Amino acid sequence: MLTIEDLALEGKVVFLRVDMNTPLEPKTGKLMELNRIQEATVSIRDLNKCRVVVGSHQGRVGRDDYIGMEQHAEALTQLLGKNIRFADDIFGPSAIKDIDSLKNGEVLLLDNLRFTAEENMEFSPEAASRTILVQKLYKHFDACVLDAFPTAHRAHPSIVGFSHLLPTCAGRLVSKELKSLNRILTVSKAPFTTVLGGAKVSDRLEAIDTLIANKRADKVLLCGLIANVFLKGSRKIEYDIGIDREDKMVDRATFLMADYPDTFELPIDVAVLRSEERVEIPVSELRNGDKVFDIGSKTIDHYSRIIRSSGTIFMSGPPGLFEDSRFGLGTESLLRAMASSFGTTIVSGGHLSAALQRFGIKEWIDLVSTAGGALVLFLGGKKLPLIVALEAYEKKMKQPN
């Protein structure tokens, strides 16, 4: 794929697609950490002779983290040491005016791309290039730089649409992530243990089969919401757990456990809230209405022993609501087990990156990636739409006219 050096970008208007999707402090709504925003600054600095238009997602529709990008613009201003302009718009007249008025060296951040309906859907590259978002914007850009590795597994218009119409190359984060992953995977060794947590059940289910089939998961340790799905699939939870397409998800988990009977490890005990305090109970004592906020101490001990005996450990998604100090024990303990192991360690996702920062052990992990679902699928051998888009443009450039 092409990189920034391969395109003559000086003085050009460049659309830089990054991923600054950042966890929020539950009580204040403020950005919890700046890891992904910090990583976006590398490509922005290297495009300092261009007119740069930055686009990113933040949160998902209906969730508490579905907010505008004003805080991100302020954070970029602080990190870059220069004023970052903010467009309270995406492709309307105000945004177009701001884009067309940019001068060399200036940076404009568009508002949350997910505020447009199309960015909550996925398309083929051809269909994405015909979306309103891309059609409204691409004529005002000279080139596109794709640097949103955490969103590389999603065929959103801003990921695959512009590359069909504009000169397109990889940004610094994409190049760094792929280089680091290729280096890590050449030295990784069995047994492979995957720890999956967090709330993105569909992403995890999509990848598990591929991870196991590609010998990237001899053991899968389940935490978080996906653990509840497997617990229900094994009939250790009898009540509804309250997720979209629950029956389909549970059926899939049941089939996976039947296909790979010795692979999955489920929580033994969990932490729930009782009178505003953390209380650990066996899974068998869970009742309808209970909300699981963390794994319990027995599960932590069991999982930690498996982690320390593994040759390669990959962790994606936090085991609990670590943002709340009452429920950070599982996340911190498993991360510390990884940090103290002799195996190759890979941690992925914005939330776990924030957790490593909070617990002061980031430097003890071999590879820390801000990508979550994208990295899970990459390790499982899946082709990622962002990478496919970059490779397709590079191939197009090699073809004779």
Second form
Amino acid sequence: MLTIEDLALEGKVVFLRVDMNTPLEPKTGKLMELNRIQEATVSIRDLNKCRVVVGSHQGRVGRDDYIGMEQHAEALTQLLGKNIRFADDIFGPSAIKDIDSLKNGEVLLLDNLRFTAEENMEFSPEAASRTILVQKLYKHFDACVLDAFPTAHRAHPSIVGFSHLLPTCAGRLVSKELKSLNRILTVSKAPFTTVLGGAKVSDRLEAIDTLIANKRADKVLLCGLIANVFLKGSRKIEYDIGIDREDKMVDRATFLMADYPDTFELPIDVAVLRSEERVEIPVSELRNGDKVFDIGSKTIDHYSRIIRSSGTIFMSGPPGLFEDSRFGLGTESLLRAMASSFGTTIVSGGHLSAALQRFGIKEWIDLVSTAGGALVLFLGGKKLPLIVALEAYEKKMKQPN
Ligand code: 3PG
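Rather than the form predicted on its own that you just supplied, could I have the structure of the form predicted in complex with 3-phosphoglyceric acid (3PG)?
Full complex below, order starting with the chain above.
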């Protein structure tokens, strides 16, 4: 795929799609860490002879992390050591005025792209290029640089729409992530263990059988919300877990366990909140209304033993709500088991990167990718829309006129 040097971008208005989506501190609403923002600065610096319009999403509609990009603009200003303009708008008249008035070397950050309805929906590249978001903006841009590796699995307008209409190349993070992944996958050895946690169930469920079929998961250790789906699918808990399309997900988990009987490990015990304290109980004692915030100590021991005897370990999504110190034990223990194992270790996503930072063991992991759900699908062998968009433009360039 093409990179920044392949397009003559000097003096041009460049739309740079990055992913600065960052977990927030639950009590203060402040960005928990700046890793993805730091990674975005590399492409911004390398576009310093252009007029750069940066776009990113933050959070999901209806969740606590769905906020504007003011904090990200401040962080970028600090990290780059130069003033970053903030549009407080996406494609309205004031954003357009700001874009058109940019001078060479200036950087403008648009507000959270998911404040527009279309950026929450998936489209074909052709349909994405006809969305209002893309139609209002693309005439003000000369080129598009795609650097949102953690959002590579979303066919959103900002990922596949601009790239359908404008000269498009990969940003530095996309190149770095693909290079590191290719390198690490050539040295990785069996047995492969995948640890799945966190709250995003659907992406991970979608990828599990391709992960197993692609020999990337001889064992799958389940934690977090996805563990509850499998516990329900194996009838170890009987009540509603409270997630979207729950019945469908539970059925899928049941089928997966039938198809791959020796692959999945489910928690034996879990941590719940009782009178403001962490209390560990066996899964059989879970009752309707209990909220599971972490895996329990017996599960931690069992999973740690599997991790230590694996050739390659991949973790996506935190095993517990580590942001709350009462529920950090599972996440810290399994990450430490990975850090001290002899296997090749890959940790994926913003929350886990923040957790590694907090526990001081980031350097002990072989590859810490900025991507969460996108990486699970990538390892599962799925063609990601962002990569397809980059390859499509390169192919278009190579075609004889
Ligand atoms: C991520 O954190 O995985 C990416 O930013 C994509 O976010 P999403 O899962 O809300 O689309």
